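Here you get one chain, nothing else, as structure tokens; it is the form predicted alone.
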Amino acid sequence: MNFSQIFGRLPETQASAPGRVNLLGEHTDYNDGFVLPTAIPQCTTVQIGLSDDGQHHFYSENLSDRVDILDINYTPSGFASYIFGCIEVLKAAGQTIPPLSLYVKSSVPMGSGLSSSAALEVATLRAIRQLLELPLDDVEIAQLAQQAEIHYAGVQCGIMDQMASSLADTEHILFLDTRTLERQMIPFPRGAEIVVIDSGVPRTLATSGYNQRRAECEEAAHLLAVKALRDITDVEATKVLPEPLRRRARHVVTENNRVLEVLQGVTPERFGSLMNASHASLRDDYEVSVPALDTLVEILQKTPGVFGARLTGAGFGGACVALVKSGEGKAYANHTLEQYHQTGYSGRVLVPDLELSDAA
């Protein structure tokens, strides 16, 4: 099917935003912290055309699913409950927005830790401005999109993800402030690129535990008396507090020194040590890792030539990624699937290649 055959004329004009994986800070973007996302070659295109009764009108072309909105106090579900945000965030913005019809399908898979729903926001947003000649830049795309997922799809979401769907790129990585949004783009660690591997095991954020951790952060930056976990720089700091409460903020603390360290430059080799930290502090800090999870990334980390690995994206589930030697991340992502697999999981690699895993 096609936005002809669904809504019998032809789209207006279109508009796509990529996923994103992130390499280094992870939750800690809600604690105005630091962050490393770069984009990944997925993405996500929306069409889209004016509708002439009076209703919006949204298809999802991976879902086979549609959905006609006629009461604008009603909010939808699932994947429309993304699209309808994004207008009625507009709205609010003091835009006016007509009766719309869209025609969404996307590449970026959903349930890996790798924003497909920053994705569709930001490429809704992007479709609509373009149908619409809205004046918004880049960032205002993106923090139009965080209030979107979180007033409608119910995901206390920091800005990191929409962030990096909307400004950043597949040849750099995105360093961002998510206090101040103050950004810059750095390059990769020289000889080396990234691997990125789905679990198998999906995971959802608005059913995760990934409203409670944010609760805790909040509780343990209130009991050290700052507006943030992130005004908090060293990590000693956190043992007055209560448990769990002083493991969680451990992980922020020390996710953003590793962030601000790889900002003075280092190499692959360093790089790869701080994401192998990470990755435990995640598990017994934060405890947002799975035993899929652990188990991929201790078989990418005891590879000859895997500089370091960790889950990627909020946990419970999901994706990890791996730095490794450039020009070899297919040969890394074809021998760690097929360990992974012989332990009973089954994975699929989605970087650098997504046609990997018909081959694994």
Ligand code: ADP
Given for the second form:
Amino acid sequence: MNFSQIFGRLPETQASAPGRVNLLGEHTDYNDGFVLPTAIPQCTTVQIGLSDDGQHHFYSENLSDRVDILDINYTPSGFASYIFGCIEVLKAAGQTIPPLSLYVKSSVPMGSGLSSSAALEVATLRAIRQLLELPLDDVEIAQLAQQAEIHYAGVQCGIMDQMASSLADTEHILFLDTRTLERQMIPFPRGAEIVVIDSGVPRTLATSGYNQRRAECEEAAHLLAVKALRDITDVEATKVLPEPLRRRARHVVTENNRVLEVLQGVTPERFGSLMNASHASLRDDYEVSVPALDTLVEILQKTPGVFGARLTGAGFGGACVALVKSGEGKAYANHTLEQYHQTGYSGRVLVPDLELSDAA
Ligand code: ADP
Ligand code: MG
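Next, report the structure of the form predicted together with the ligand; the form predicted alone has already been given.
Once more the chain from above appears, this time first in line as the rest of the complex follows.
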């Protein structure tokens, strides 16, 4: 069912936004630190038109679900909360938003850590910006998207996902200082591309583990008398902390330093070693890996032509990202998956987008 079959008219315009994967700088964003996400080929598209019955109407092709907002004071749940949230934050920012019909379709896998939620928010805000000719820049779009996710979807997220979806592209890595929003588009290391593989292990402990790590970092920053762990640059300074805060802080400090090293310009080999070091730090100091992620990362790291690999996202399950020799992504991904399946786990290739490359 397309827009006109659902809403009985053609859309007036449409906009898209990509999902993202974070290459380096994990668990640093809520410490005011540095991140290095890139856009993935999969994206979310939102088609939009004015609605003439005074109600908002949302449809998701992926979920085959339609939500009609009959009462503007009613706050929806589920996928509609992200879209409704975007409309409400625009209103709170002083924009007049008429009743709208929105149709969502996406190739970003949902709930796999590739940020389908940010892609949905940014595509929605872009579509509304285009339809109503709103004077919003891409950073403002990212900030509004984050507000929508926090206040309407109820997810305490940092700004990385929305900034990546709004500002990154697949040809560059976005360096972002999450405190100042200072940013830089850096080219991929020459001759390298990315592979992302879902471990097949659901992120069941992700929320509780994430909240616990956040609290530990806050306590560590408090004990070190700084606003956030980002303000510590010398890892020696963490030695005064009690365990496990010392190891948690050590991860954040070393991870920030790894990201800053990339900014200086590194070879793909060096970028890969920094990713390997990041995984070890997430596993040993931050303790957010699980056996399936370690297995997958180990297979990737042992594969000739793979520069480096690590878990990506909050951990406790989810996906791994690797930097590999360009032109070979699909072959490396399939080879890795085969070996991974032999260990008894069941994973899935997320990038390269095999559907796209098979169709090509
Ligand atoms: P991630 O952002 O890692 O994919 P989240 O749990 O943050 O995972 O966001 C996933 C949620 O976002 C889905 O459960 C759904 O509510 C919403 N969502 C994302 N993309 C779509 C889509 N194409 N159609 C409907 N809902 C979507
Ligand atoms: Mg999300």
